[in-house]
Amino acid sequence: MKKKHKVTILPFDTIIEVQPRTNLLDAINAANLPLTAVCGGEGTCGECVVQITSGRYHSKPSAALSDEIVSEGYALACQTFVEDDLTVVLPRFEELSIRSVVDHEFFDERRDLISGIYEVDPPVQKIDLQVEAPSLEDNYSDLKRIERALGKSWPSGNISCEYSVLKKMAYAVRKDHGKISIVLARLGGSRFIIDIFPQSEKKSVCGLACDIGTSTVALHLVDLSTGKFLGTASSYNQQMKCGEDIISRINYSQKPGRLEELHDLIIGTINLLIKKASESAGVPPADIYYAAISGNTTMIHLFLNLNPNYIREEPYVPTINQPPVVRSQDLGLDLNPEARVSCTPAVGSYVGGDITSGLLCTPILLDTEKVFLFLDAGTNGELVVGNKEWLMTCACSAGPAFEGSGIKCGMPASEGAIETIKIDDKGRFGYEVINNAKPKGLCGSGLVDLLAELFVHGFVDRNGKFIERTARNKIVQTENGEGLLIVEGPKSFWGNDIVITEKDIANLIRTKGAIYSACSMLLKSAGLKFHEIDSVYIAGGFGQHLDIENSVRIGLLPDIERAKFSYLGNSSLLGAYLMLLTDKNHSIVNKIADQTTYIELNTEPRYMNEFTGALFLPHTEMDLFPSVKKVFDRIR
């Protein structure tokens, strides 16, 4: 019996045993991991491509990769097999940089502007204290005399102790003279030492700001003395090799023991992050005592390890919306054991804590006359209107598209990615990439720039199909079909054409036309018009980058004064980073979920209607875009 080699995948952390000789893309497709080949294995669409960091292996040449690339390391999965151990990166699911507003700048500007409270007075406390020697005169306990000293400063009350502070509390009371920190957490309404030790052990007190999206996840470390950012780190959401969407995983969740596998694989993505950024930082994961966790709906149920089956079957109800603190040991996240985590409210099934918390980085709860629209773009599409007084929300699925998933030659926002596309009046085309890098692909903002420069110089029509007479120059043939050439090969990274399809671009359209279908169904609701917006604030990684003309012209954005939308990047995550710093945004988003109005786009007969309308470019109604209907009538 020949011995097996061990494949490790990152970054999914997965480790897969094989026989020798073993074809490298059958190894990934039966580790259940997201990578095909369109060719059906025959190393001509480079799709599977994957970089080999240790280990021999055996690899056919293949005309889809460049003698470059394979000199380092990259290699066609489906042509390659396995003679040893090896680590293999999938490379279109490498670290992810956060390219969003992270500093102290955006709160420090805009502290009279937001919903949430901007002070650093953290739930959980490192608090020093000098603790009487006892006597035989005073013979109270350890913990009495600690609940004597703190009272001194701080308000008296029942206090809890975890079991671990009380096995380490005589050593601790002891060491220093009666000297000691202990770690206070002040959440819901009790107080508990979760933690202590004699003041010449200098600890750190930290705390993990989070957000779980369907595609990727966030943090922040942060100094809870001083509310400082430590360390940031991002990458992909390994449960993506369970599915591409909420629902996908939901009913992936739904078979035995699937349920725990998706838990595991959200904590593992988080326990990787929290390894980097305390690394980073170089403060330990024992020093981490507290988590502000932000995420939709399903996310947090996942993360929870709780069914989330009820959330898609109709009346749609989630087992909670506002789930209680619970300790990290009880999760399995690599933090302090007993440190709290808490995990913002959501207000329905599709309106999770991602858009509560992100409505702390609002002036929507400030006011009472203006009307605002919060639009958080993702896999998810979350919307809410109102102001201070009333506030709706509905959700709608618009897919992955705009974070390059589902679009051949689609790719996140990372090094080599096409983030912005001009073309001019000869027709050639200009662009951006990422790091300045050769390209790789195009994410999200660089699909919306090319559709609506494909669009307004009358390369595609309004149903999304190339116009023959101004395209048929570009046009090359792909695996599926034709294609509209942005890159020749020589110039790309991979030595592969980056084009892009009609079928790629009915997948826009569906995206794009499933969120502006969503805010006119909402607006409707509320008994108003676009034109009576105030302000329209976008939220999401992707929507950073938008540009706004070409989102209005695509019809992904409603046809206004531009200067009424604004730029939040990743509010959930700035919102959980707001919910570590005081107790007091709790308070508040916990209103917010309480008091908003849940629109159930599933079962609103009028959303196919709209949804339909929007399927068009901008709109089957071009009167509603009549900025766009003027470049239209120009170029016609």
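Whichever C-alpha set is largest while still superposing within 1.5 Å between the two forms counts as the rigid core. Just so it is clear, the structure is predicted and the values come from calculations on it, not from any experiment. Numbering follows the first chain given and starts at 1. First, how it differs from the form predicted in complex with its partner chain.
- In the core-superposed comparison between the two forms, the C-alpha atom of residue 346 has shifted by less than 2 angstroms.
- In a rigid-core overlay of the protein, residue 78 has its C-alpha displaced by at least 2 Å between the two forms.
- Relative to the superposed core, residue 19 undergoes a C-alpha shift of no less than 2 Å between the two forms.
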Given for the second form:
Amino acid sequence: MKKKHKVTILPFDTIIEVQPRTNLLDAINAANLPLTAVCGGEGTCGECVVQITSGRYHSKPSAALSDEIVSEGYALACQTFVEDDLTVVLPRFEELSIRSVVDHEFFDERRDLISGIYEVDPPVQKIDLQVEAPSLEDNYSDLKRIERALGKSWPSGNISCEYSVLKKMAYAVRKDHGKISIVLARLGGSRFIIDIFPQSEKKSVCGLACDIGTSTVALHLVDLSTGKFLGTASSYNQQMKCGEDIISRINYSQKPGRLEELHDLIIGTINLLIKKASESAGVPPADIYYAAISGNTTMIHLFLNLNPNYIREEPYVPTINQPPVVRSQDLGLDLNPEARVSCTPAVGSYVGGDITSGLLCTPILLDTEKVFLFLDAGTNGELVVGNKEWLMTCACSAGPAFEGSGIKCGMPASEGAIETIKIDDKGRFGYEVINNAKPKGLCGSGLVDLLAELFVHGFVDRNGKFIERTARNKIVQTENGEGLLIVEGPKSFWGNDIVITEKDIANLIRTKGAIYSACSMLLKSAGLKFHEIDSVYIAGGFGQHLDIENSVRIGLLPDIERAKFSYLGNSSLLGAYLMLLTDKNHSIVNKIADQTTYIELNTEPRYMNEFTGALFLPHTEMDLFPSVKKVFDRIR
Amino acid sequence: MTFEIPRETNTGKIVEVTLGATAREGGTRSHTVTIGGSAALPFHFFEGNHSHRPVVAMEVFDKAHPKFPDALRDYFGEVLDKPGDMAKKCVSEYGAELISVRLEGTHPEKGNKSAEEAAEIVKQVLGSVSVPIIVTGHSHFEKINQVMKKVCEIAEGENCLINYVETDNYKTIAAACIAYNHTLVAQSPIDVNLAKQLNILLTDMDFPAERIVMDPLTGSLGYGLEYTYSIMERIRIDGLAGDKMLAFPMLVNPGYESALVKEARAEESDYPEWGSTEIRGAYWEIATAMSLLVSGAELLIMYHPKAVEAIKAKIKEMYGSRNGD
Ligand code: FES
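Having seen the form predicted on its own, could you give me the form predicted in complex with its partner chain?
Now the full complex is given, and it begins with the chain already shown.
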């Protein structure tokens, strides 16, 4: 028998052994890794691209990749055969260099303008203690003496100590003559000592703020003593291969073993990000003692390995809205085994902790007079309207288009993404690319710009279909039908044309339509008109910037005063960060979750009508968009 | 105390659409037919003027549907396969006010007749009757575009009602209608917004509003008629309230819809309690057509001669001496 080859697949660190000349796509699939093959291995779609960083292989030439790219080791897995031990990177799952839209400055400037509390008093923190040495007169146990020392600065109460800590206690207390550090977790009314070490070990105590999105996952590594960011990482949610939206994930989870699989995929995704962030920050994962997780209700169920099925079925009831604190070792997270993990509370099945935590970053709970609208344009779109006195919320299935999925040229807001686009009077495209790299595709903000520009420059009609007369000399043939050429092959990173098809545009219109119509329904339920809203806060994975004017032009956002809008980016992640910093925010989000009224759109017959009305540029009722009407009349 | 009927007054009015063209207008029809023009809900004579009565068309085929009920064969016998002769019979014996030529046989999976053959059939029908003509197609975009282009061309000036375009396929056929002076049916699947969107798209390409007829894609009795009814009613209410993009007359197909339902075709021996097949189909069609009429339809394409007779009589009765055009 011939010698087998070892294939190491990054970033998963999965190693598989295969027979010589095995097809690489088959090998990756056998390892159950999420590589999509849209064309079924025909070598035409280019979706299965990998980068091979070491080892010999044989690849059939393909038009889907340029020579330049091939010379850098990129290859189509479906056209490649293993001839050696290989190291293979799946570029789609490498770290996404998504920058967050707001950071400390945002909170420093707005300390008093946000509903959350911005102060560094984390529920898990390191406490330095001087423990008195035992003597014949003072022969209390080590633990009692620690409790006594702790009682001086921290009013006493019940303190429990983890078994793993007890095992290290005798050594730690004596090593530096009683100078010890303990890691104390004060959560849910009880206090636990979750680690102990001599002060000379100078370990830092870190936390993790993490947003589990249906499409992407992002986290910040935070120093819990200062609140500073130490590292940030994000990537696709590996569950993507099991369905793009929450309903298809729930369906997927219903076969035996599948819930475990989804759970393992999300834990695997997070562990990979922990590894990245901790390596770049030079902090071992064992120094991470606390994680604040936010995500929609389904993602949290899968994260906690709970059956999400009843979220999907009438009357849409989840197992839990306000999950208890769990230990990282129970979930398999690569943190300190005793680390505590808390999830932000949800309002209901379709309005999750990502929303309650997002609201922390807005002034929605500060005012009783003004009315605020918060909208998270994620794969699962969620909206909240109200103020300190009342809150109403609803959710809609928007799809991942603005996060760059389901659109041929779409991608997350990471390096190589076109983030802004303009069309000039001569019909030429001008664009800006994240990190000034060669363009790979368009992120959400780029797609919003593109659609708006195509519309106001008369390249597409109000139904999003190409207008022959103007678009003719930009039309190219793709395997998905006609496409409009945005970047020519030689100028793009992959060496392929960057193109938008009518199908892509229809997808974008569906997404923006779902969000707008949900807004409109929610406001109607509250008896409000759009112009009665004082401020609108937008969250989502569009990228660094979202052009408000263009968002109005395509009918994603209502046509009201532009100054009322603010774009927050990933507010779920920021909210998780606030939760990490102080547990006071936990009571605030619990209160939000409790006092919010949830409107179920699935059972609301008018929603369908609102939705089909919004499936047009900017909307079937042009009168709802007077400023767009002016522009449109002018160009016509 | 006298009872007063509450009255709704409307700001809008349904567009008047004229079908067919006489020699003076560049065609060869003996007369034209105008539909639309209502300023109130159907038959609400007390609320506003209805300038034109609803009209009944009958349909002939380039290829008779294999599933058509025997009752129809009894009436038409061998002319079922001779569209020119059948059209003549429909007009002279059954009082059809327009003739629809259904070109199903051009569908690639249903005979794949060529555009030229289809044009020939339309020409034949134009020659055999003098009422205005409707040309009814199918949903194979590529083929129907070819066929309708050809039909529009050979029937230039006749102001046929070209039936139909939909949101995903309207440009070619609409352009041909503009070029050769025909009127167009804008079909959308039972939804107020989708109907409006297609009308906007058409007018955005400068298609004249007075040449648009809407088909809200209705179902027959027992197959979603209630839903159809309320959508048509909403379209009409919005149109009368001043929404110009919904203020078009409506065409419906109670004949085609009813002819294919199981209840109209099932053998009497299998369902003795359902009564004779001879008249059952007519009843089914009458119930469907009457409901559509009340929800706002102005142009009905019907099949069963008995149903045509009944509906025409009902319209006459309801309108009485009003607007005798
Ligand atoms: S699977 Fe499509 S190119 Fe490989």
